[in-house]
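Single chain ahead, by itself, as structure tokens, in the form predicted alone.
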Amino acid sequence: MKNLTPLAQTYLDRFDAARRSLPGHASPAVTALRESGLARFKALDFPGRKVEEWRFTNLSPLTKGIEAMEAPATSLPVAEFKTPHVMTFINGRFSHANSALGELPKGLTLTSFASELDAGNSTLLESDAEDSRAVVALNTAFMEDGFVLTAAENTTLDTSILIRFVSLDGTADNARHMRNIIRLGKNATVTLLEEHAGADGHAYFANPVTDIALEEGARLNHYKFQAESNTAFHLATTDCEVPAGAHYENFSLSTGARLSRNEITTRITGDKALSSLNGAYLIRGHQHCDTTTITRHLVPENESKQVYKGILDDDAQGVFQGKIQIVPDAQKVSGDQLSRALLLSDRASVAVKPELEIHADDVKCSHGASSGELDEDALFYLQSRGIDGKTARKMLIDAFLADVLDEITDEAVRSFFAAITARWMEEV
């Protein structure tokens, strides 16, 4: 019998008791899904560093188990990003009292995933049965809530939707297995911002899984701000299918969590489709931030772009793994990938693994990766013009981030993220 990590064994031991309080427990179809997920997780366990995709990220601080903590309760912080459409989840459950969905256009619906499970709607997870990723299997077994966003053909939302996942102390429950579903019809357009946040000092494990399917010509602007507690673990998985003429734009800004991983997989299945994956991570102390992307070009004549930049201070560790796969006969494909990291301390480090897997001959692809310190000559030049050292450093850091923030097409989100990075740099 396989010896599981302590946390994995804990999940197996408490599954029977836990599922009776999880949404959809009265549905045989949902129960079968959960049991299938648990069986896969039991066979897989949490990935160790011998698993190639995880060799730069050591989960042992998580898998040894998170001690349940109960501290004085904190109040829900006010949302800084302003929009009339806000959906809030507190400690893994939808909070109607703290949400304000506003008037959504005809053809667009936004519901709680838990309500779908309670209704026995297991068809949302049909593709989940064969997933071999351990954290996804664990999520399937213990999924509790999340959002379901659907947009009918030609539906356009002119403003953004804000989804807030907030973990507050004052509870001994220290796991959040959120499942999010996005379905956009033909030529639909939606902008969505996820915020993942928690009270510092509150230790918990966030394991969100997001499944996205776009139809022909649809566009999803999908932004994420990860600001979890400084003692939290955040392992996020996002899958998106991008068909003909569709555009998926993803930008992730990470400043929080003790250990975080943002894994994004896009499958490009149509011509004139575009997958645009970008992001920035700003970490310090002993934080560890892993960005892993997989882009699969499955047909000819489409495009993918990736730009990720990191700023690391103190003993922080960063990881970027990016793979672009182009299958045979996927001709006239363009795929570009760039990763750059700025190290503000000689103790900070970054591991980078860019990959191109090309099985077609008429393609245009590039990848690049670099890391280094602030340019001493540029610092000297600015100081020689009367600018003090601290201001000069901030100017250079700001310039380093400027072009990746410019990849954000939504002006309101771009301004919001620029303000967050400016606050972070105040402590540099």
Contents of the next structure:
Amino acid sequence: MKNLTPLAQTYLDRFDAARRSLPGHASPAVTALRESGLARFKALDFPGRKVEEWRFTNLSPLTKGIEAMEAPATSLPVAEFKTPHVMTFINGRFSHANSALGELPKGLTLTSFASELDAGNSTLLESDAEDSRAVVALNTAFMEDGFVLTAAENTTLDTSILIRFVSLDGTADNARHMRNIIRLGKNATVTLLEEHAGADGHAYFANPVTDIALEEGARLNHYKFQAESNTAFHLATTDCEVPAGAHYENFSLSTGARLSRNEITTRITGDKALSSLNGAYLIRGHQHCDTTTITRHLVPENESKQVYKGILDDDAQGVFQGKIQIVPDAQKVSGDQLSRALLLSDRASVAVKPELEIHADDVKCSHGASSGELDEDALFYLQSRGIDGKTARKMLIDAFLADVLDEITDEAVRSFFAAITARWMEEV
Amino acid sequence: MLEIKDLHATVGDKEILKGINLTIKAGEIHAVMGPNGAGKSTLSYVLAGREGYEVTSGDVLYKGENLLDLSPDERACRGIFLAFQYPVEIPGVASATFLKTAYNAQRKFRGESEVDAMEFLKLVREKTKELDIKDDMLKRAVNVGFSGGEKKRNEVLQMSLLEPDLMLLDETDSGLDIDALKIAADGVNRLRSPERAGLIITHYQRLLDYIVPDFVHVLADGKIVKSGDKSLALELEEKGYAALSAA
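Can you give me the structure for the form predicted in complex with its partner chain, which would complement the form predicted alone we have just seen?
Now the full complex is given, and it begins with the chain already shown.
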């Protein structure tokens, strides 16, 4: 048998001790689930670069083992995004003291996943036993907390819910296997913003897995701000089922982590359903940011859209892999995908792999990918009117990002993200 | 205002300007004419400070200062304006934002207070009316989807707004029909004053019917080969550049 990667081996070694303290340890069903996850992870290990889906993202800096770094623990930063509904996780555990869940409307519940496991509620994870993705299997074995959001039929929440995952140190186990569950009933509408953050200098591995199921006509605006520590690893996996008349909107803004991957799979299972996946990544230094989407049109008459934009400075590396699958008989489907990258340094690079697997003939699909530098002609034109070089660059970068930020329906989140991108550009 | 002394400049490895001498005093309009490839546009880019246009020897003094030490934006703030032969399209940047940013950058440089959006809009509306430019252009991205004529008119609008001391016009007449040409010329003529000067680069004499120059120079192979008054332009129109080069 081949040797496991050093990090995978440490997980196998510590599983027996860990599971006795992980949530749900008293429940035989939860225990069985964890064991199945561990068995699958052991068989899979972390994906190497020979695995096609991971060809462009080399996990060896992670899998050789994370070294805890000597960085002082920090205190919880104040949330910049203002909303009355806040749920906070500190170092991978729900913090009641830093959450505000009192004002949620009737029909909407938001609980900690750990408490669900402790109550033996493993039914939330039915599909998990057959998942063949290594990071998901690892998460199943070690999942420790996360949020569980349910909305009853016709429940509408007008203000956003903020979920904060904050790492305050990079010591001890230095991994966060968060498991999040979202279930929206018929015609329910919810807006959710996840913040994943950690102070620079802390090394840890965040491995969140989010499982979403919408019922007919439901709408989820799902936003994510990934601002992990510049020495952290962040591998996120999100799955969403979008049935008839439902609308899933996802926007991920990534500025953090040494190495990150945001993998989203949507299964479109009804007519008039819409999957809208968008995002922006702004990276510099030696950051690596991977966006991988899999959009599966499983029935006729629905739609998917994707717009991703990246700005890369210094030695940063970006990856975009977008797969659109249209099964036979899924006619009258439309799928659009666009990926653009702006390289601010000649050492920065981006790898792009669009994949269209179309097995129906009456469909409308498009994909586009481009990468390039700032337009020197435009820069000179702005400067020739008296605008200084730095401001001119910022105007052009702003212009590059503007239309992708416009994809964000929620105004408050859009202006929050615009403020973050503006701050990032201050350092260009 | 502007003194160009024995200016040599290269683009890439190629020497384009081979010793230009030209003095422009306040109140004067000079026209530089010449065949394609003579170095006309290179001269305008060198004066505006474009990267990649390298001055290998010679001097350019602007208001007594060494112009070549200044960045393009510093030159603009000190009153140099280049109307581009090919105005650049900038998707995602609204014309109004661009104009206001430029206008305020120049005010700030002069130590004047910046104007707010309302004030600016009022000002720019006056100018668009004068130049017969539709207001909706302000909402569109800079030059994106503009016709050739609209782009040139937009250049003149910017110039009217920024009120430069030294106007550089690079083939502003190309791509303009006669009505647009008149409007553009009108924009330049409005700015003519004893304190301002202009350098008009053109291939054809046509524009000079409307913007009457004080001096006309012929640029060929990187050098000024002949200078005269406005009658030189007419002579060139009649005989062509070839006759002149042969002479």
